[in-house]
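Encoded as structure tokens, the following chain is the form predicted on its own, with no partner shown.
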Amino acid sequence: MIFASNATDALNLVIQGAVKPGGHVVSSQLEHNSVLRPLHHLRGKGLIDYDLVPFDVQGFIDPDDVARAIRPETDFVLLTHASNALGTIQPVEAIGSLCRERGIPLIIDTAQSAGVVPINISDWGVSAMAFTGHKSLLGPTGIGGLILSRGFEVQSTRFGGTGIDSQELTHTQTYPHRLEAGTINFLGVLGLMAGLDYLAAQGMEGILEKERALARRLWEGLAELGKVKLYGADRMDRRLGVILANVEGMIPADVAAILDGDFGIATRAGLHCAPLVHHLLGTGRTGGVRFSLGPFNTSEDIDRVLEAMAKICATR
């Protein structure tokens, strides 16, 4: 267990520490820029190559596409567990099984799923899992981490004080200090612990069930408005409480601004740091409006959103 600043930080640690010169990575077009940009940077330096498998109209990766993309020089497969733009939960268990059969490490980005969806890295054959604390783990910003399976080697890419082996000029290779150079965010760790305590007391399954019920209510209500375009799967058992939508004839940023300024409803408009998702959806220029539900939302919140969206649609 290695602490980092966030999922982006953790992903950079594992990507840059696990690739080999001349190596190859399999990832997907669902990924966040925290994956796409490090891979693009390394390929630009001539160090690696990578392939991005597509997703279908429902927002899911096909494990067979992952299998076909694996090469003899593939260092690892790196995929999001749940899309931050579409909310779709990917078939990580099936992908982990095929990776294990081929002896290829699987790394998953759980920024959206950790804390709300059960994750079993041992049974799924996951070699590394990156997470952030400030989303469903209910911690503060600036804390995240990386969980590694035994035997999966990640080399140091940062060097500095660790509090041990101080007489050596070579950075220690013991874990977790190998990847934790300098003083970690102890206050962030304490805040993350408080979030974990809350999740343990409430029960993660109950939180997920509640969020999915609210998401279903929101999805069905938006679909009834007629002028709202919804993206991704309508099966709530395969997604999180994240819904991407657009109002016909309106720029997403304008919709979000009206929701915020006129109705006090916070959403996120734009590309959501997932440009390839929006490119394939045909929303690459302006993106969409993302509604993100959490454990503290209520059915009344959903009613307010639907009333506001109905008024916005009535102006079109």
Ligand SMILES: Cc1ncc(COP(=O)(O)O)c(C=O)c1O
Second form
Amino acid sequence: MIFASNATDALNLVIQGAVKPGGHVVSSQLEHNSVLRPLHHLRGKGLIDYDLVPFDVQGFIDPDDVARAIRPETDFVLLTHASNALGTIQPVEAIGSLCRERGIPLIIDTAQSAGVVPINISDWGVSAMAFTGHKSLLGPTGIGGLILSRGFEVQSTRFGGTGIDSQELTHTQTYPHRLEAGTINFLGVLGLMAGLDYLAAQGMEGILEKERALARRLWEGLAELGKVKLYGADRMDRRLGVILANVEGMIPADVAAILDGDFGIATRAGLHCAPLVHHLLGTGRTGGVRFSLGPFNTSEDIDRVLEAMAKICATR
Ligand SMILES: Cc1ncc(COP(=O)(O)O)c(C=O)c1O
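Alternate state requested, the form predicted together with the ligand (shown: the form predicted on its own):
Now the complete complex, all chains and molecules, led by this one.
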């Protein structure tokens, strides 16, 4: 386990440290810019090529598309576990088993799922997972990391002091120091530990169940308003409490500003750093409004959101 500053940092460590010149990566159109931009950068430098598999109307990647995209020179498959724009949880287990059969490492981005959805990297055949501390793990910002399965090698792409092997000018090659250069964010680690203690005490499954129950009410309530378009699967058992919506005839940034200014409700409008998701949904210009539920949301919060959204829709 390697500490990093956030999921973006962890993804950069694993992407840059596991690709080979002339190599290839299979990823998807659901990805966050923290995956897309490093891949784009490496391709721009002529170092690698990559293919992005699409997602279906429900917001899921088809494992067969992943299988078809794998080439002889593919270094790894890299996919988001749960989409930050659509909230859909991807069939990582099925993709892990096909990657295992072909001997291709599978890396997952668990920025959205770690802390709320159970993850079993050894059973699923996952070689590496990147996570961030400040979302469902309930830690502070500035802390994240990478968990590697035994045998999956990631080369150092940053070099410096590790506090050990100081006589050598070559960077330490044992883990975690191989990928950790300089002083780590100890305060962030302590904050993350407090988040993990809370999750352990509450039980992650209860939190997921609660978030899904709230998400179902929110989804159904928004759907009843008639003027709200909802995106992705309506099956809560394959989702997180992240709901993407648009109000007919309104710019998402305006909806979010009214929710914030008039009702004190925080949402996020725009592309959510996942431009290809919005491109495929046809919302590439202005994006959508994303409602993200967390463990501290209540049923009353959902009532308030639905009342506010009903008032906003009534103005149309
Ligand atoms: C799916 C996904 N991946 C990566 C990231 C990047 O996380 P961080 O901001 O911790 O680098 C996010 C953040 O929103 C995300 O939702």
